[in-house]
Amino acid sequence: MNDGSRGRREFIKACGAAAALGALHLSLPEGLLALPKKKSRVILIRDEHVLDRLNKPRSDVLARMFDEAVVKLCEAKDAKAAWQTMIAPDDRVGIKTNVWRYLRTPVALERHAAKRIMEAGVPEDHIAVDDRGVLGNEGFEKATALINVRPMRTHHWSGLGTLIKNYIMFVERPAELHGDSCADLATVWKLPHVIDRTRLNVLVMLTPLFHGSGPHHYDPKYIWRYNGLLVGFDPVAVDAVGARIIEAKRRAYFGEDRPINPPPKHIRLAETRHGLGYADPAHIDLIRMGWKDDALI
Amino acid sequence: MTAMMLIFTAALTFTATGDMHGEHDAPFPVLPERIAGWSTDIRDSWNRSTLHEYINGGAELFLSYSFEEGRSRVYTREEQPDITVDIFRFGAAEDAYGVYSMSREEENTDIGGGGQYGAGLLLFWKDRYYVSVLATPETPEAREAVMAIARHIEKQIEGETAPPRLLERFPEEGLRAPSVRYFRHHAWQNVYGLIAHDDIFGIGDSTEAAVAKYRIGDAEATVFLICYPDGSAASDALARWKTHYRVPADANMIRNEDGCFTADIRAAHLILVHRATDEKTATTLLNRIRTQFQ
């Protein structure tokens, strides 16, 4: 696999066209992002092993948590018939992941993804792993099929950190998203090296943080053992069930609602400003898998 | 708005810390190789050109104080959590503590200028430094750790514990402590609530401010204090909060959605009384701040 990081290229230059492009997509009337009618699926899956006493995940429990949410969302007869229907041999594959050091994207899941890649018949230097080296990665130059992975949590800047805001490394300038809470977050999936790759989104519900604080807004009593993973193919429906599960625990935990802050209204935004996926539950398929207890949805 | 942010970050990260109290040579704690069964060989250094790096987010607190420079190493420890303590110099304490006031929910710890410790996170500040040792999760042998650690920095640092002496004028009665925020940039002034994106209290980056919570009886408020260089900057910001809040010239009262705000100066102070549950509540802390300045 490619995993490191190379000189950027020339594709990069492309990037503030990219942009401008975006921005032109943004200027189009609305009726022509409406998305058609329809309900998104979002898989979520829990199992009360998953992680050891020190919130590590055990590999093998992961990989099956993630094989069993693939066939259920693929409608498939096993994970590998599942990842056939999303990736071709011929792909080239990149895992766009998350290395926040207090709260990374397990290594165990990008390797399971990779594993399933190469049963595809994709080759293993066909497949990238990588974060904010994006834009001068090879392998996610070349990338037809994106794979998108991260952890969910609170965020200074945008709320909360999604599976939306997870591209944000495939800008060259990431803080000029930062604006209005980063609102326009949904923007960089139209850009032209990233729009309609997107084959799979998984964001990581294992001990997701639902408020920050200290100097890394980071603080270990504000992590808790959901122990879940949650998996679609619209991003921007798994990041809303992914919301609603922050907000429930903040209201379990803080006896009151406390909204988060900023509010994460990317997630919203990526609806009905961008047309990129459905945030409203009504447009939601909800399928649970695996340990029920307080699942807070 | 985009321009704007990008403009404060830059500007934070280029402001020279002019206005610094403390030696920049002060000598770094120096932490140990092992302590308590944790070993360490992963370190690094960060200055107001870097932090950003190090800290996704959340350097721009930082640079809006007299941030230095900033160490950090990761411990580990076979079966246990890693423990991964960072120590942030400023120009003056009073930086340190207000960056550590920033993130202060419960002093709990007697350590240092003030310290908090919950679930594997102890924040500390002394003198000049503010600090930061944390394991995830946390064990028994990782707590013992981190304490540890934390004494070992302590007693190296020698200087100030007092916090400024701004916040003397907050009046002990109906202060809920742990709430009382210190900062000398005009972004922080949102800290419980958004009151404008614009510095219309023209704090700038160097105006000392503070804002706490009080609880009377069932009724609460938030309070400001914001010390200017003399008595005009004072009466123009007043006169901006009234134009901000829309309070008649002849009042120093108003009430909307979010309750009742007032305010007054003293001594070259603005005093802010902010989102009252009623108008008893805030006259009475207004009064009360006033006497402060007798």
Given for the second form:
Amino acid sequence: MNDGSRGRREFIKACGAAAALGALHLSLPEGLLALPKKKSRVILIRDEHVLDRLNKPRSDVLARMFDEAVVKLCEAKDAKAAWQTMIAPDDRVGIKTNVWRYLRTPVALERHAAKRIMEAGVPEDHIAVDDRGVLGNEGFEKATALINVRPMRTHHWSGLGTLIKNYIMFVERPAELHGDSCADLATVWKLPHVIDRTRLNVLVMLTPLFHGSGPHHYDPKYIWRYNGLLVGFDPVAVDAVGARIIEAKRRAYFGEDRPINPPPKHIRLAETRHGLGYADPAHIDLIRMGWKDDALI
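Starting from the form predicted together with its partner chain shown above, please give the structure in the form predicted on its own.
Only a single chain is listed, so you will not see partners or other molecules.
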């Protein structure tokens, strides 16, 4: 099976500035070659019934949302076909999750991703799920493909906890990237054990945290039932859309512009300094699916 059929097509920025910046090559499935090269596709899907009264996700609704978003992203006939464009049977797959105790990646989402990966032909023992232990996890050491999935929240060091930031655990000393509001988080994506491996990015927007201060801050009054997922191949574009939603929620809640502090500059710099993807809305093709009320974007 050649690289094209294995879904290892390079993501190449199509503007002149990208060449000057040295664009990072990201994976794109073969089926997406017809998509416009100057835009990154991002799927926003929402369902008003995905959460129960305790804000816990209903597994069946969440799985359906995830499937529908992936099918649309890949322009596939069904979920199985979509995953087959991203994952090959001989891949070893690492699902990079996030286990922050106040707002972790839903276990149901991890399990459903693993189920779809197995349906694409990958044996269960070739799938690893981890967050803080990825560097010592044999499954990630051997991984040829990564699935990146985490919730969106405000963050003490980087302004926002994003998909870009979710890979900080791939470095031995994460704190070394905390300077200047974590401006250079995108450098992690260029490391030899990370580059070219990410097949899918999922930003969980079920109950995002939109405000707080101090390390590991959390206050339930600053989450809300947005009931959404953001899905895409370009982590910068997905994060940029998520940031716009958080900013809109802050304006609505506080009744004025209240900039995120510190500013999540790592998203913009991932494009302008590191050539990782697109943060500029003009280069993002946002597709909205499902529940439309109070979408904020």
